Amino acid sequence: MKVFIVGIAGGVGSRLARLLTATGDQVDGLYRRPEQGQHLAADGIHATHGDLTRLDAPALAALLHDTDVLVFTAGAGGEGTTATTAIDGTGLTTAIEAVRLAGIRRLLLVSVFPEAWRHRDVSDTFEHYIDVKKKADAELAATDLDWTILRPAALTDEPGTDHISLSPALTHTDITRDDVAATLAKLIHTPQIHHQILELAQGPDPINNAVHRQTRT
């Protein structure tokens, strides 16, 4: 299976590379970045130069030749407002646009929970992200292709645990980016989940059992 995933350098995208890459999945992706492409290199991992920011939808299609699935797991990262509607906002719609210029039917889109920190005084900043992630989720969920939205509760970098809960609907709590990535890979490589939106955290069930139980609602 070919998997391209738009982030690749980042906490999630750069792990769930490594996964498929691992188990023999072609990847490629893009970086915005020169260093990060050394890093991924090193890490014997394909991807791609470019910046969603200034790519058009034609010009990302033509890179996802023979793609199976796109990934899009880029965020700005907290590089501020402005940043955060041209990647986490902009940058999906130029993906839908793509993936449909170049054929491809499933999308895997990681998100946010809803939810996150309600209980904290936030900034505007975040707020703006929280909603420039929902009125993503929307855009993607009207579209005709192949979705599934995955919504990890807070990232740590802890080691994965292999261990999780998946359901439609759950506490925010927080998950590794470790077994957000392995969560990623089972997803993937299990096709008649689609039309779903998925939330992520630490939990009980093993991630092959977890994602599953999903695959019988």
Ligand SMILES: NC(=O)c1ccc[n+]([C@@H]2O[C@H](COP(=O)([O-])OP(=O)(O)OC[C@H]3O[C@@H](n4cnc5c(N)ncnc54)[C@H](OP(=O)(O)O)[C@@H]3O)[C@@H](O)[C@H]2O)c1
Contents of the next structure:
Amino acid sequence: MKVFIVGIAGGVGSRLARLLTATGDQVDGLYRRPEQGQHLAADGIHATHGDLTRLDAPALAALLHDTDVLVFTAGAGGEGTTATTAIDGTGLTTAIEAVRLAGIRRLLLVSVFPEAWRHRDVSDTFEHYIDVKKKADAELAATDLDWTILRPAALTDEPGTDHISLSPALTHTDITRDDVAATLAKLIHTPQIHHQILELAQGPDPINNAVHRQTRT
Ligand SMILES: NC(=O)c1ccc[n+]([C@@H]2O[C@H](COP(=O)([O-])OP(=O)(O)OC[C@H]3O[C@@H](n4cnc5c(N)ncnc54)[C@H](OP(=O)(O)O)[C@@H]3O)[C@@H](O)[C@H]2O)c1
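Alongside the form predicted alone that was just displayed, please also present the structure of the form predicted in complex with the ligand.
Zooming out: every chain and molecule, the one shown earlier first.
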């Protein structure tokens, strides 16, 4: 299977790329800073240098040859509201148009719990981030693609546990980036899961079992 990861040099994206490469999938993806290509290449991962905010849909589509699944895990992080709109929002719009142009059916989006940290005194920047992410979810869910939206809880860099909770509705806690990547890898190889929004947090279930439980026959 060939997987194209938008955000391949990021915390989740790079872990996913390493996992998929190790298990024999073909991986490509978009990274933004030149030095990231060298780090990825050192792990045997081929990827493509480019800035999502400077690519239009035909240009991104041209990079997607032979792609079976596009994973969108890019994000502006702490870069501010304009960048959040451009990357997490408009960037997804570009990716949706690009997969259509390239004739690809499957798109997996890494999103966020809509209520993440909202009980705290969060900034306007964070509120904007949540708003952009929810609108991106809605935009993707309205398409006729075979989409899946994965909403991880707060991300940590602790070692993976291989144990999660995965469900359309969960309480927001946290989850390791290792376990998010492993869950995405399993979802990529479970094509019968689509048109589903799944929330993900640390939990008691082995990842394989948790994903299998979400398959609908
Ligand atoms: N942090 C949390 O607790 C949390 C919780 C739930 C969901 N999420 C979501 O989970 C996703 C992945 O998180 P993460 O920790 O892996 O984030 P990350 O490490 O910041 O990775 C995101 C990647 O997207 C890349 N990117 C940003 N703008 C780009 C552009 N214009 N063109 C190409 N690439 C671009 C970044 O490039 P650079 O490396 O150059 O910055 C980065 O490598 C994000 O969408 C985030 O919103 C985060």
